[in-house]
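As C-alpha coordinates, one chain now follows by itself in the form predicted on its own.
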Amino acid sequence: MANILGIGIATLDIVNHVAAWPAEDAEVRALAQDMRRGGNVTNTLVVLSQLGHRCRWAGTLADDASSATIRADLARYAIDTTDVRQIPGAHAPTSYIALSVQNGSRTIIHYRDLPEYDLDAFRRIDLHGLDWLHAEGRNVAAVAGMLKHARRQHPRLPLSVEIEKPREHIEELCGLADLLIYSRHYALHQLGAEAPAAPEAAADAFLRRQRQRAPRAIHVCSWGEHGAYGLTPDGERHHSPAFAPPRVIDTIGAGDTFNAGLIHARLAGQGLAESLCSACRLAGDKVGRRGLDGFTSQSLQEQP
(Lines of atoms letter the chains of each structure in order from A and count residues from 1; the text may use other names and numbers.)
(Lines give C-alpha, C1' and ligand atoms only; values in the text may rest on other atoms or scores of the structure.)
Protein backbone atom coordinates (compact mmCIF):
# COMPACT_ATOMS: atom_id res chain seq x y z
CA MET A 1 0.00 0.00 0.00
CA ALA A 2 1.42 3.37 -1.06
CA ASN A 3 0.66 6.96 -0.08
CA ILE A 4 -0.31 8.86 -3.24
CA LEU A 5 -1.07 12.55 -3.73
CA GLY A 6 -2.95 13.69 -6.85
CA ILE A 7 -3.17 17.29 -8.09
CA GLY A 8 -5.90 18.28 -10.52
CA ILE A 9 -9.60 18.96 -10.83
CA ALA A 10 -12.85 17.35 -9.78
CA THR A 11 -16.10 17.85 -11.65
CA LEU A 12 -19.74 16.95 -11.52
CA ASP A 13 -20.55 14.88 -14.61
CA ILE A 14 -24.12 14.83 -15.91
CA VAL A 15 -24.27 11.85 -18.26
CA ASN A 16 -27.05 11.41 -20.80
CA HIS A 17 -27.15 7.92 -22.32
CA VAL A 18 -28.30 8.21 -25.94
CA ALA A 19 -28.87 5.56 -28.62
CA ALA A 20 -26.34 7.27 -30.91
CA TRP A 21 -24.81 10.71 -31.30
CA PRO A 22 -27.53 12.97 -32.77
CA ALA A 23 -27.27 15.13 -35.86
CA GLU A 24 -26.92 18.88 -35.37
CA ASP A 25 -30.17 20.62 -34.44
CA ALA A 26 -31.87 17.28 -33.74
CA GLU A 27 -33.94 16.49 -30.67
CA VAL A 28 -33.37 13.10 -29.04
CA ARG A 29 -34.60 11.42 -25.89
CA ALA A 30 -32.04 10.21 -23.36
CA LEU A 31 -32.39 6.54 -22.52
CA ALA A 32 -31.03 7.18 -19.03
CA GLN A 33 -29.29 9.88 -17.04
CA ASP A 34 -26.93 9.78 -14.10
CA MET A 35 -24.72 12.17 -12.19
CA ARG A 36 -21.16 11.24 -11.26
CA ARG A 37 -18.12 12.83 -9.77
CA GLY A 38 -15.54 13.26 -12.53
CA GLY A 39 -12.16 14.82 -13.17
CA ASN A 40 -9.02 13.09 -14.44
CA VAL A 41 -6.95 13.01 -11.27
CA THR A 42 -9.82 12.23 -8.92
CA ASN A 43 -10.89 9.36 -11.20
CA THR A 44 -7.34 8.01 -11.09
CA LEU A 45 -7.25 8.29 -7.30
CA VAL A 46 -10.60 6.50 -6.94
CA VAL A 47 -9.25 3.54 -8.90
CA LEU A 48 -5.96 3.54 -6.98
CA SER A 49 -7.86 3.59 -3.70
CA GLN A 50 -9.79 0.48 -4.74
CA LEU A 51 -6.47 -1.18 -5.56
CA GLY A 52 -5.42 -0.69 -1.93
CA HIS A 53 -3.55 2.62 -1.84
CA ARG A 54 -3.98 5.58 0.53
CA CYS A 55 -4.88 8.55 -1.65
CA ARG A 56 -5.04 12.32 -1.12
CA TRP A 57 -6.36 14.94 -3.49
CA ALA A 58 -5.16 18.53 -3.80
CA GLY A 59 -7.53 20.70 -5.80
CA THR A 60 -10.22 23.34 -5.51
CA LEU A 61 -13.92 23.02 -4.71
CA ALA A 62 -16.72 25.53 -4.49
CA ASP A 63 -19.15 25.70 -1.57
CA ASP A 64 -22.28 24.79 -3.55
CA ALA A 65 -24.42 21.65 -3.49
CA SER A 66 -22.59 20.11 -6.45
CA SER A 67 -19.28 20.42 -4.62
CA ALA A 68 -20.81 18.74 -1.57
CA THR A 69 -21.77 15.84 -3.86
CA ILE A 70 -18.21 15.65 -5.17
CA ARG A 71 -16.75 15.68 -1.67
CA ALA A 72 -19.16 12.98 -0.48
CA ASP A 73 -18.26 10.72 -3.40
CA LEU A 74 -14.54 11.08 -2.70
CA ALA A 75 -15.18 10.25 0.96
CA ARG A 76 -16.96 7.06 -0.15
CA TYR A 77 -13.66 5.94 -1.69
CA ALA A 78 -11.62 7.12 1.31
CA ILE A 79 -9.90 9.91 -0.64
CA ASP A 80 -8.36 12.38 1.82
CA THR A 81 -9.49 15.94 0.96
CA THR A 82 -7.62 17.74 3.75
CA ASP A 83 -5.53 19.64 1.20
CA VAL A 84 -8.52 20.87 -0.82
CA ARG A 85 -8.92 24.64 -1.12
CA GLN A 86 -12.57 25.73 -0.94
CA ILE A 87 -13.62 28.84 -2.89
CA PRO A 88 -16.67 30.63 -1.39
CA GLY A 89 -19.39 31.73 -3.79
CA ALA A 90 -18.05 29.72 -6.72
CA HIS A 91 -19.67 27.04 -8.89
CA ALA A 92 -18.45 23.46 -9.23
CA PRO A 93 -17.02 22.58 -12.66
CA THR A 94 -19.65 20.66 -14.61
CA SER A 95 -19.30 18.32 -17.59
CA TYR A 96 -22.35 17.55 -19.72
CA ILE A 97 -21.71 14.22 -21.42
CA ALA A 98 -23.56 12.41 -24.19
CA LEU A 99 -22.69 8.71 -23.92
CA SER A 100 -23.53 6.68 -27.01
CA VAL A 101 -25.06 3.28 -26.27
CA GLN A 102 -24.23 2.29 -29.86
CA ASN A 103 -20.45 2.28 -29.43
CA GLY A 104 -19.60 3.64 -25.97
CA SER A 105 -18.16 6.92 -27.27
CA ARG A 106 -18.66 10.10 -25.27
CA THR A 107 -18.92 13.75 -26.23
CA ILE A 108 -18.26 16.30 -23.48
CA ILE A 109 -19.24 19.93 -23.00
CA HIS A 110 -17.33 21.26 -20.00
CA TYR A 111 -18.15 24.38 -17.99
CA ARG A 112 -15.60 25.72 -15.53
CA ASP A 113 -15.62 28.94 -13.52
CA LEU A 114 -13.39 28.02 -10.59
CA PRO A 115 -9.78 29.02 -9.88
CA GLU A 116 -7.12 26.34 -10.22
CA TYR A 117 -5.09 25.02 -7.31
CA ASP A 118 -2.17 27.39 -6.84
CA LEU A 119 1.46 27.05 -5.84
CA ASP A 120 1.03 28.77 -2.47
CA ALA A 121 -1.60 26.20 -1.46
CA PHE A 122 0.65 23.36 -2.61
CA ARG A 123 3.60 24.65 -0.59
CA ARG A 124 1.52 24.25 2.56
CA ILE A 125 1.07 20.51 1.98
CA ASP A 126 3.19 18.17 4.09
CA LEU A 127 4.86 15.91 1.53
CA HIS A 128 6.58 13.68 4.08
CA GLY A 129 5.60 10.04 3.83
CA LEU A 130 4.46 10.24 0.21
CA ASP A 131 5.36 7.40 -2.15
CA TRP A 132 4.08 9.01 -5.37
CA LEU A 133 2.87 12.38 -6.66
CA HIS A 134 0.71 12.55 -9.79
CA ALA A 135 -0.44 15.76 -11.49
CA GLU A 136 -2.67 16.77 -14.37
CA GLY A 137 -0.88 18.81 -17.01
CA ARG A 138 -2.95 21.97 -16.69
CA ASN A 139 -2.41 25.39 -15.09
CA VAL A 140 1.13 24.94 -16.40
CA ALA A 141 3.08 27.60 -14.52
CA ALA A 142 1.66 26.56 -11.15
CA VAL A 143 2.12 22.82 -11.78
CA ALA A 144 5.70 23.42 -12.89
CA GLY A 145 6.32 25.24 -9.62
CA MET A 146 4.73 22.39 -7.66
CA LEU A 147 6.90 19.76 -9.33
CA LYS A 148 10.05 21.81 -8.73
CA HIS A 149 9.09 22.34 -5.08
CA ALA A 150 8.43 18.62 -4.60
CA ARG A 151 11.74 17.74 -6.25
CA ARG A 152 13.65 20.13 -3.98
CA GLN A 153 11.92 18.89 -0.84
CA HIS A 154 12.00 15.17 -1.69
CA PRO A 155 14.44 14.39 -4.52
CA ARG A 156 13.57 10.67 -4.58
CA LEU A 157 9.78 11.06 -4.66
CA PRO A 158 8.45 9.66 -7.99
CA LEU A 159 6.63 12.32 -9.99
CA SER A 160 4.22 11.64 -12.86
CA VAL A 161 2.34 14.04 -15.11
CA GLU A 162 -0.59 13.38 -17.44
CA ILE A 163 -0.45 15.48 -20.61
CA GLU A 164 -3.83 15.02 -22.24
CA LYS A 165 -4.44 18.19 -24.25
CA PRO A 166 -2.35 20.75 -26.10
CA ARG A 167 -1.98 23.77 -23.81
CA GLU A 168 0.22 26.81 -24.01
CA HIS A 169 3.73 26.02 -22.70
CA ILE A 170 2.68 22.49 -21.67
CA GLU A 171 6.03 21.15 -22.89
CA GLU A 172 7.68 22.90 -19.94
CA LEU A 173 6.41 20.08 -17.71
CA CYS A 174 8.20 17.36 -19.65
CA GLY A 175 11.57 17.78 -17.97
CA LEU A 176 10.12 17.88 -14.47
CA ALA A 177 8.67 14.37 -14.05
CA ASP A 178 9.90 10.79 -13.93
CA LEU A 179 6.88 9.42 -15.81
CA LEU A 180 5.05 11.31 -18.55
CA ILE A 181 1.69 9.94 -19.75
CA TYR A 182 0.35 11.31 -23.02
CA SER A 183 -2.93 10.90 -24.85
CA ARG A 184 -3.18 9.90 -28.51
CA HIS A 185 -4.90 13.24 -29.16
CA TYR A 186 -1.91 15.16 -27.83
CA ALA A 187 0.58 12.98 -29.73
CA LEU A 188 -1.16 13.45 -33.07
CA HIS A 189 -1.46 17.18 -32.46
CA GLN A 190 2.28 17.40 -31.83
CA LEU A 191 3.14 15.40 -34.94
CA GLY A 192 0.73 17.36 -37.10
CA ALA A 193 0.92 16.68 -40.82
CA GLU A 194 4.09 14.63 -40.26
CA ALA A 195 2.20 11.93 -38.36
CA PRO A 196 2.66 8.47 -39.98
CA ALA A 197 -0.58 6.68 -40.80
CA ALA A 198 0.36 3.51 -38.91
CA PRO A 199 -0.29 3.82 -35.14
CA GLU A 200 2.96 2.08 -34.20
CA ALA A 201 5.04 4.36 -36.40
CA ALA A 202 3.22 7.48 -35.18
CA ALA A 203 3.65 6.52 -31.53
CA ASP A 204 7.32 5.73 -32.06
CA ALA A 205 7.97 9.07 -33.77
CA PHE A 206 6.17 10.98 -31.04
CA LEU A 207 7.83 9.18 -28.12
CA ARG A 208 11.30 9.59 -29.57
CA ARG A 209 10.64 13.30 -30.06
CA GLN A 210 9.49 13.60 -26.44
CA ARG A 211 12.56 11.71 -25.23
CA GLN A 212 14.67 14.52 -26.64
CA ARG A 213 12.80 16.92 -24.34
CA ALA A 214 13.19 14.72 -21.25
CA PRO A 215 15.85 12.02 -21.74
CA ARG A 216 15.73 10.79 -18.14
CA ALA A 217 11.97 10.20 -18.02
CA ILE A 218 9.80 7.25 -18.98
CA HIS A 219 7.39 8.26 -21.75
CA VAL A 220 4.06 6.48 -22.24
CA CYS A 221 1.30 7.14 -24.76
CA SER A 222 -2.07 5.38 -24.73
CA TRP A 223 -3.47 4.73 -28.20
CA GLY A 224 -7.07 3.60 -27.70
CA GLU A 225 -7.94 0.36 -29.47
CA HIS A 226 -4.27 -0.07 -30.40
CA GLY A 227 -3.17 -0.34 -26.77
CA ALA A 228 -0.27 1.71 -25.41
CA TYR A 229 3.35 2.43 -26.23
CA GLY A 230 6.23 3.30 -23.92
CA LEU A 231 9.85 4.38 -24.14
CA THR A 232 12.47 3.97 -21.40
CA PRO A 233 15.33 6.41 -20.75
CA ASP A 234 17.60 3.83 -22.42
CA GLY A 235 15.55 4.07 -25.60
CA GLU A 236 13.82 0.69 -25.31
CA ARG A 237 10.35 0.78 -26.84
CA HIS A 238 7.54 -1.38 -25.49
CA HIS A 239 3.96 -1.99 -26.55
CA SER A 240 0.91 -3.61 -25.04
CA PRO A 241 -2.23 -4.46 -27.01
CA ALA A 242 -5.61 -3.27 -25.83
CA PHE A 243 -7.78 -5.72 -23.92
CA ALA A 244 -11.29 -5.20 -25.23
CA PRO A 245 -14.22 -6.40 -23.10
CA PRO A 246 -16.98 -8.53 -24.64
CA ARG A 247 -19.01 -5.33 -24.98
CA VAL A 248 -17.98 -1.68 -24.76
CA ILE A 249 -20.35 -0.07 -22.27
CA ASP A 250 -18.78 3.13 -20.96
CA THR A 251 -15.53 4.81 -22.06
CA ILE A 252 -15.77 7.69 -19.56
CA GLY A 253 -12.67 7.57 -17.37
CA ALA A 254 -10.87 4.89 -19.38
CA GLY A 255 -7.74 7.02 -19.73
CA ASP A 256 -7.80 7.89 -16.04
CA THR A 257 -8.08 4.19 -15.24
CA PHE A 258 -5.12 3.46 -17.52
CA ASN A 259 -3.10 6.02 -15.56
CA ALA A 260 -4.05 4.35 -12.27
CA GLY A 261 -3.01 0.95 -13.60
CA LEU A 262 0.32 2.32 -14.74
CA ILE A 263 1.08 4.01 -11.40
CA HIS A 264 0.00 0.90 -9.48
CA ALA A 265 2.27 -1.30 -11.59
CA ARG A 266 5.27 0.99 -11.21
CA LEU A 267 4.77 1.11 -7.44
CA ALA A 268 4.72 -2.70 -7.47
CA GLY A 269 8.14 -2.67 -9.13
CA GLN A 270 6.99 -3.83 -12.56
CA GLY A 271 9.08 -3.03 -15.62
CA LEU A 272 7.68 -0.85 -18.37
CA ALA A 273 6.49 -3.72 -20.59
CA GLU A 274 4.60 -5.38 -17.75
CA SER A 275 3.28 -2.03 -16.51
CA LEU A 276 1.81 -1.19 -19.92
CA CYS A 277 0.09 -4.56 -20.02
CA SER A 278 -1.36 -4.09 -16.53
CA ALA A 279 -2.61 -0.60 -17.38
CA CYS A 280 -4.21 -1.70 -20.66
CA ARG A 281 -5.88 -4.64 -18.94
CA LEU A 282 -7.35 -2.37 -16.26
CA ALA A 283 -8.57 0.13 -18.85
CA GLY A 284 -10.19 -2.72 -20.80
CA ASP A 285 -11.97 -3.85 -17.66
CA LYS A 286 -13.24 -0.31 -17.16
CA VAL A 287 -14.81 0.18 -20.62
CA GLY A 288 -16.79 -3.00 -20.07
CA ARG A 289 -18.55 -1.56 -17.02
CA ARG A 290 -20.48 1.56 -16.11
CA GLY A 291 -18.66 3.96 -13.82
CA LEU A 292 -15.60 3.31 -11.68
CA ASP A 293 -16.93 0.89 -9.07
CA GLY A 294 -15.68 -2.61 -8.40
CA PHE A 295 -11.98 -2.55 -9.24
CA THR A 296 -9.84 -5.09 -7.42
CA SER A 297 -6.46 -6.70 -7.96
CA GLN A 298 -8.33 -9.31 -10.02
CA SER A 299 -8.98 -6.59 -12.59
CA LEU A 300 -5.26 -6.72 -13.39
CA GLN A 301 -5.22 -10.45 -14.01
CA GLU A 302 -5.67 -12.20 -17.32
CA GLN A 303 -9.27 -13.14 -17.91
CA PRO A 304 -10.23 -16.54 -19.34
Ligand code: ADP
The other form holds:
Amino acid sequence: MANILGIGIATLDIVNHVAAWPAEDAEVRALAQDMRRGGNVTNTLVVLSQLGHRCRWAGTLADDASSATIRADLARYAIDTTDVRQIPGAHAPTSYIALSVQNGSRTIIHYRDLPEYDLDAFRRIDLHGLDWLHAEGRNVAAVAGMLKHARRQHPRLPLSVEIEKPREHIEELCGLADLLIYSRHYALHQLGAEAPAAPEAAADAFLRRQRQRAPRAIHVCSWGEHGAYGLTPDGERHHSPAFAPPRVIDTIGAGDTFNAGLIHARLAGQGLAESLCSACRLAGDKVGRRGLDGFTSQSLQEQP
Ligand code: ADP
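Target state, the form predicted together with this ligand; input state, the form predicted on its own:
In what comes next, the whole complex appears, and the chain from above leads the way.
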Protein backbone atom coordinates (compact mmCIF):
# COMPACT_ATOMS: atom_id res chain seq x y z
CA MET A 1 0.00 0.00 0.00
CA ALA A 2 1.30 3.44 -0.92
CA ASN A 3 0.47 7.02 0.10
CA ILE A 4 -0.68 8.93 -2.97
CA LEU A 5 -1.57 12.60 -3.38
CA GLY A 6 -3.63 13.71 -6.39
CA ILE A 7 -3.98 17.31 -7.55
CA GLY A 8 -6.84 18.17 -9.89
CA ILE A 9 -10.57 18.47 -10.03
CA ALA A 10 -13.79 16.86 -8.87
CA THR A 11 -17.01 17.43 -10.74
CA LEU A 12 -20.62 16.41 -10.70
CA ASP A 13 -21.37 14.40 -13.84
CA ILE A 14 -24.92 14.33 -15.16
CA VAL A 15 -24.99 11.39 -17.55
CA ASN A 16 -27.71 11.02 -20.16
CA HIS A 17 -27.74 7.54 -21.71
CA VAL A 18 -28.72 7.98 -25.35
CA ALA A 19 -29.31 5.41 -28.11
CA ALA A 20 -26.65 7.12 -30.25
CA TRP A 21 -24.95 10.52 -30.39
CA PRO A 22 -27.64 12.87 -31.77
CA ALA A 23 -27.33 15.12 -34.81
CA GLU A 24 -26.92 18.84 -34.11
CA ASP A 25 -30.21 20.58 -33.34
CA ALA A 26 -32.00 17.24 -32.86
CA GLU A 27 -34.30 16.62 -29.91
CA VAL A 28 -33.87 13.18 -28.41
CA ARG A 29 -35.08 11.44 -25.29
CA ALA A 30 -32.56 9.95 -22.90
CA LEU A 31 -33.03 6.23 -22.17
CA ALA A 32 -31.79 6.71 -18.61
CA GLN A 33 -30.04 9.32 -16.49
CA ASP A 34 -27.63 9.10 -13.60
CA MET A 35 -25.54 11.48 -11.56
CA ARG A 36 -22.07 10.63 -10.37
CA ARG A 37 -18.95 12.29 -9.10
CA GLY A 38 -16.40 12.81 -11.84
CA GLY A 39 -13.16 14.70 -12.51
CA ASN A 40 -9.99 13.06 -13.76
CA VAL A 41 -7.82 13.07 -10.70
CA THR A 42 -10.54 12.13 -8.23
CA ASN A 43 -11.58 9.27 -10.53
CA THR A 44 -7.98 8.06 -10.56
CA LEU A 45 -7.79 8.27 -6.76
CA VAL A 46 -11.07 6.37 -6.34
CA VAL A 47 -9.65 3.50 -8.40
CA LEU A 48 -6.28 3.60 -6.59
CA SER A 49 -8.08 3.50 -3.26
CA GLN A 50 -9.92 0.33 -4.32
CA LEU A 51 -6.55 -1.19 -5.24
CA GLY A 52 -5.53 -0.73 -1.61
CA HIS A 53 -3.69 2.62 -1.56
CA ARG A 54 -4.11 5.48 0.90
CA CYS A 55 -5.19 8.46 -1.20
CA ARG A 56 -5.42 12.20 -0.56
CA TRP A 57 -6.96 14.78 -2.84
CA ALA A 58 -5.83 18.42 -3.17
CA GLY A 59 -8.45 20.42 -5.05
CA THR A 60 -11.26 22.93 -4.63
CA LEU A 61 -14.93 22.53 -3.83
CA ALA A 62 -17.77 25.01 -3.36
CA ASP A 63 -20.26 25.03 -0.49
CA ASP A 64 -23.33 24.01 -2.53
CA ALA A 65 -25.35 20.79 -2.44
CA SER A 66 -23.44 19.29 -5.38
CA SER A 67 -20.14 19.80 -3.55
CA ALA A 68 -21.59 17.97 -0.54
CA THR A 69 -22.54 15.08 -2.85
CA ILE A 70 -18.97 15.02 -4.20
CA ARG A 71 -17.50 15.01 -0.69
CA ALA A 72 -19.81 12.18 0.38
CA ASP A 73 -18.75 10.10 -2.62
CA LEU A 74 -15.05 10.64 -1.90
CA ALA A 75 -15.64 9.67 1.73
CA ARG A 76 -17.23 6.41 0.50
CA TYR A 77 -13.83 5.54 -1.03
CA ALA A 78 -11.87 6.78 2.01
CA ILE A 79 -10.23 9.60 0.04
CA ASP A 80 -8.69 12.06 2.50
CA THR A 81 -10.02 15.57 1.76
CA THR A 82 -8.14 17.44 4.51
CA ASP A 83 -6.21 19.45 1.89
CA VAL A 84 -9.34 20.53 -0.02
CA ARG A 85 -10.02 24.29 -0.23
CA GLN A 86 -13.70 25.12 0.12
CA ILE A 87 -14.74 28.28 -1.72
CA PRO A 88 -17.95 29.91 -0.51
CA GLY A 89 -20.48 31.11 -3.05
CA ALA A 90 -19.08 29.18 -6.05
CA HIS A 91 -20.67 26.14 -7.71
CA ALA A 92 -19.40 22.61 -8.08
CA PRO A 93 -18.07 22.14 -11.63
CA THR A 94 -20.58 20.17 -13.69
CA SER A 95 -20.10 17.90 -16.71
CA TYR A 96 -23.12 17.19 -18.89
CA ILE A 97 -22.35 13.89 -20.59
CA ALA A 98 -24.14 12.06 -23.42
CA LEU A 99 -23.24 8.38 -23.15
CA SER A 100 -24.00 6.46 -26.33
CA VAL A 101 -25.51 3.00 -25.80
CA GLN A 102 -24.46 2.17 -29.37
CA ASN A 103 -20.70 2.21 -28.73
CA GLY A 104 -20.10 3.45 -25.17
CA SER A 105 -18.66 6.80 -26.41
CA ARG A 106 -19.03 9.81 -24.13
CA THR A 107 -19.45 13.41 -25.30
CA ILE A 108 -18.89 15.99 -22.59
CA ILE A 109 -19.92 19.61 -22.05
CA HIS A 110 -18.19 20.98 -18.98
CA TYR A 111 -19.10 24.09 -16.98
CA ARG A 112 -17.07 25.59 -14.14
CA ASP A 113 -16.77 28.89 -12.29
CA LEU A 114 -14.84 27.44 -9.37
CA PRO A 115 -11.27 28.73 -8.90
CA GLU A 116 -8.51 26.13 -9.26
CA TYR A 117 -6.27 24.92 -6.44
CA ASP A 118 -3.44 27.41 -6.00
CA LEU A 119 0.24 27.22 -5.16
CA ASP A 120 -0.16 28.79 -1.71
CA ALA A 121 -2.60 26.08 -0.67
CA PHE A 122 -0.26 23.41 -2.05
CA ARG A 123 2.71 24.81 -0.13
CA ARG A 124 0.79 24.24 3.10
CA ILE A 125 0.44 20.49 2.44
CA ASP A 126 2.74 18.21 4.39
CA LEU A 127 4.37 16.04 1.71
CA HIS A 128 6.26 13.81 4.17
CA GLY A 129 5.55 10.12 3.84
CA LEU A 130 4.19 10.40 0.30
CA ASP A 131 5.09 7.66 -2.19
CA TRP A 132 3.60 9.27 -5.31
CA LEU A 133 2.24 12.60 -6.48
CA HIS A 134 -0.04 12.76 -9.52
CA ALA A 135 -1.32 15.99 -11.08
CA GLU A 136 -3.76 16.90 -13.80
CA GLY A 137 -2.18 19.11 -16.44
CA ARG A 138 -4.35 22.22 -16.05
CA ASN A 139 -3.88 25.59 -14.38
CA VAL A 140 -0.37 25.37 -15.82
CA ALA A 141 1.52 28.09 -13.92
CA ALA A 142 0.27 26.88 -10.53
CA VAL A 143 0.84 23.17 -11.27
CA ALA A 144 4.35 23.94 -12.53
CA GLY A 145 5.03 25.73 -9.23
CA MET A 146 3.65 22.74 -7.28
CA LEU A 147 5.83 20.24 -9.14
CA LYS A 148 8.93 22.39 -8.63
CA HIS A 149 8.12 22.79 -4.94
CA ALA A 150 7.59 19.03 -4.49
CA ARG A 151 10.82 18.29 -6.37
CA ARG A 152 12.81 20.71 -4.21
CA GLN A 153 11.37 19.39 -0.95
CA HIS A 154 11.39 15.68 -1.86
CA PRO A 155 13.71 14.99 -4.79
CA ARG A 156 12.95 11.24 -4.79
CA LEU A 157 9.14 11.51 -4.77
CA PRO A 158 7.85 10.19 -8.14
CA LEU A 159 5.82 12.83 -10.00
CA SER A 160 3.33 12.06 -12.75
CA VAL A 161 1.29 14.46 -14.86
CA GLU A 162 -1.67 13.77 -17.09
CA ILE A 163 -1.82 15.93 -20.22
CA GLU A 164 -5.24 15.50 -21.73
CA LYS A 165 -6.01 18.70 -23.58
CA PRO A 166 -3.99 21.26 -25.46
CA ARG A 167 -3.74 24.30 -23.16
CA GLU A 168 -1.55 27.35 -23.33
CA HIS A 169 2.02 26.59 -22.18
CA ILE A 170 1.08 23.05 -21.07
CA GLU A 171 4.37 21.77 -22.57
CA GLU A 172 6.14 23.48 -19.67
CA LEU A 173 4.94 20.70 -17.39
CA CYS A 174 6.72 18.00 -19.42
CA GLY A 175 10.19 18.69 -18.04
CA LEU A 176 8.92 18.68 -14.45
CA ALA A 177 7.62 15.11 -14.10
CA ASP A 178 8.99 11.56 -14.17
CA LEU A 179 5.95 10.10 -15.92
CA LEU A 180 3.87 11.94 -18.52
CA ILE A 181 0.53 10.45 -19.54
CA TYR A 182 -0.99 11.94 -22.68
CA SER A 183 -4.34 11.45 -24.36
CA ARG A 184 -4.71 10.46 -28.00
CA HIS A 185 -6.57 13.72 -28.52
CA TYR A 186 -3.58 15.73 -27.30
CA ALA A 187 -1.14 13.65 -29.38
CA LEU A 188 -3.12 14.12 -32.59
CA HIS A 189 -3.52 17.82 -31.91
CA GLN A 190 0.24 18.19 -31.47
CA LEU A 191 1.02 16.29 -34.67
CA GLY A 192 -1.55 18.27 -36.64
CA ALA A 193 -1.68 17.66 -40.37
CA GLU A 194 1.53 15.60 -40.16
CA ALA A 195 -0.14 12.89 -38.07
CA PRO A 196 0.29 9.45 -39.68
CA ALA A 197 -3.02 7.62 -40.14
CA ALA A 198 -1.90 4.41 -38.42
CA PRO A 199 -2.20 4.67 -34.59
CA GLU A 200 1.18 3.02 -33.97
CA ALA A 201 3.03 5.39 -36.31
CA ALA A 202 1.22 8.43 -34.92
CA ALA A 203 1.90 7.45 -31.30
CA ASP A 204 5.53 6.75 -32.13
CA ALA A 205 6.03 10.11 -33.84
CA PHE A 206 4.36 11.93 -30.97
CA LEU A 207 6.24 10.13 -28.18
CA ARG A 208 9.59 10.77 -29.88
CA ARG A 209 8.79 14.49 -30.03
CA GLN A 210 7.90 14.50 -26.36
CA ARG A 211 11.11 12.69 -25.49
CA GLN A 212 13.07 15.55 -26.99
CA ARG A 213 11.24 17.89 -24.64
CA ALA A 214 11.82 15.74 -21.56
CA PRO A 215 14.55 13.15 -22.19
CA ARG A 216 14.64 11.77 -18.64
CA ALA A 217 10.90 11.08 -18.33
CA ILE A 218 8.77 8.11 -19.30
CA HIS A 219 6.16 9.11 -21.87
CA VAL A 220 2.89 7.21 -22.23
CA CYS A 221 -0.06 7.77 -24.52
CA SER A 222 -3.37 5.90 -24.25
CA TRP A 223 -5.09 5.24 -27.55
CA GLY A 224 -8.64 4.04 -26.80
CA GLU A 225 -9.48 0.70 -28.39
CA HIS A 226 -5.87 0.45 -29.68
CA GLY A 227 -4.48 0.26 -26.15
CA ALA A 228 -1.49 2.34 -25.11
CA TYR A 229 2.04 3.20 -26.22
CA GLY A 230 5.06 4.12 -24.13
CA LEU A 231 8.64 5.28 -24.51
CA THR A 232 11.39 4.95 -21.89
CA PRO A 233 14.27 7.43 -21.45
CA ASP A 234 16.50 4.80 -23.15
CA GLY A 235 14.31 4.98 -26.22
CA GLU A 236 12.62 1.59 -25.74
CA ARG A 237 9.16 1.57 -27.28
CA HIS A 238 6.37 -0.49 -25.77
CA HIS A 239 2.78 -1.16 -26.70
CA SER A 240 -0.06 -2.95 -25.00
CA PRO A 241 -3.23 -3.81 -26.87
CA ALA A 242 -6.57 -2.90 -25.31
CA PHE A 243 -8.41 -5.67 -23.48
CA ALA A 244 -11.90 -5.52 -24.90
CA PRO A 245 -14.68 -6.66 -22.56
CA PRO A 246 -17.53 -8.80 -23.97
CA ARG A 247 -19.41 -5.52 -24.55
CA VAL A 248 -18.26 -1.91 -24.24
CA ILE A 249 -20.78 -0.34 -21.87
CA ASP A 250 -19.30 2.84 -20.41
CA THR A 251 -16.06 4.57 -21.39
CA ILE A 252 -16.43 7.46 -18.90
CA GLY A 253 -13.30 7.42 -16.78
CA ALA A 254 -11.45 4.85 -18.94
CA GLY A 255 -8.40 7.12 -19.16
CA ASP A 256 -8.54 7.90 -15.44
CA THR A 257 -8.69 4.19 -14.67
CA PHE A 258 -5.79 3.59 -17.05
CA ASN A 259 -3.77 6.23 -15.14
CA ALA A 260 -4.57 4.51 -11.84
CA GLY A 261 -3.46 1.16 -13.26
CA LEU A 262 -0.23 2.68 -14.50
CA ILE A 263 0.60 4.35 -11.17
CA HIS A 264 -0.26 1.16 -9.28
CA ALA A 265 1.99 -0.90 -11.55
CA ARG A 266 4.91 1.53 -11.29
CA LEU A 267 4.56 1.60 -7.49
CA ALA A 268 4.73 -2.21 -7.57
CA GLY A 269 8.05 -1.91 -9.42
CA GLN A 270 6.81 -3.14 -12.80
CA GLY A 271 8.69 -2.20 -15.97
CA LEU A 272 6.99 -0.09 -18.62
CA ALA A 273 5.81 -2.97 -20.85
CA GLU A 274 4.19 -4.78 -17.95
CA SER A 275 2.76 -1.54 -16.52
CA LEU A 276 1.07 -0.64 -19.82
CA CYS A 277 -0.42 -4.10 -19.97
CA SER A 278 -1.89 -4.00 -16.44
CA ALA A 279 -3.19 -0.45 -16.99
CA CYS A 280 -4.96 -1.55 -20.20
CA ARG A 281 -6.36 -4.63 -18.43
CA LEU A 282 -7.80 -2.45 -15.67
CA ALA A 283 -9.23 0.06 -18.17
CA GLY A 284 -10.68 -2.79 -20.26
CA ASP A 285 -12.39 -4.14 -17.15
CA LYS A 286 -13.83 -0.65 -16.53
CA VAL A 287 -15.28 -0.08 -20.00
CA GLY A 288 -17.21 -3.34 -19.68
CA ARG A 289 -19.34 -1.98 -16.84
CA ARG A 290 -20.94 1.16 -15.51
CA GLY A 291 -19.14 3.52 -13.15
CA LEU A 292 -15.95 3.12 -11.15
CA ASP A 293 -16.99 0.57 -8.54
CA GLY A 294 -15.87 -2.98 -7.96
CA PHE A 295 -12.13 -2.87 -8.74
CA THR A 296 -9.93 -5.41 -6.99
CA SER A 297 -6.40 -6.59 -7.65
CA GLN A 298 -8.14 -9.33 -9.70
CA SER A 299 -9.06 -6.63 -12.26
CA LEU A 300 -5.33 -6.29 -13.04
CA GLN A 301 -4.83 -9.96 -13.75
CA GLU A 302 -5.44 -12.10 -16.76
CA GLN A 303 -8.98 -13.49 -16.69
CA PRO A 304 -9.33 -17.25 -17.28
P1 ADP B 1 -9.91 8.60 -22.37
O2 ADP B 1 -10.98 7.85 -21.63
O3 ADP B 1 -9.18 9.56 -21.47
O4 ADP B 1 -10.37 9.22 -23.66
P5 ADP B 1 -8.72 6.39 -23.86
O6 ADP B 1 -9.91 6.43 -24.79
O7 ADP B 1 -7.36 6.44 -24.49
O8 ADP B 1 -8.77 7.53 -22.74
O9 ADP B 1 -8.85 5.04 -23.01
C10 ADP B 1 -7.94 4.72 -22.00
C11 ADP B 1 -7.71 3.22 -21.99
O12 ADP B 1 -8.98 2.56 -21.80
C13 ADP B 1 -7.15 2.66 -23.29
O14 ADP B 1 -5.73 2.67 -23.27
C15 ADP B 1 -7.71 1.24 -23.28
O16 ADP B 1 -6.86 0.39 -22.52
C17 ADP B 1 -9.04 1.38 -22.54
N18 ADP B 1 -10.15 1.49 -23.50
C19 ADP B 1 -10.75 2.61 -23.95
N20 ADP B 1 -11.72 2.32 -24.84
C21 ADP B 1 -11.73 0.97 -24.96
C22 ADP B 1 -12.50 0.03 -25.71
N23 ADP B 1 -13.45 0.44 -26.56
N24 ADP B 1 -12.22 -1.28 -25.56
C25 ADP B 1 -11.28 -1.72 -24.70
N26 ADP B 1 -10.51 -0.89 -23.96
C27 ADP B 1 -10.74 0.44 -24.08
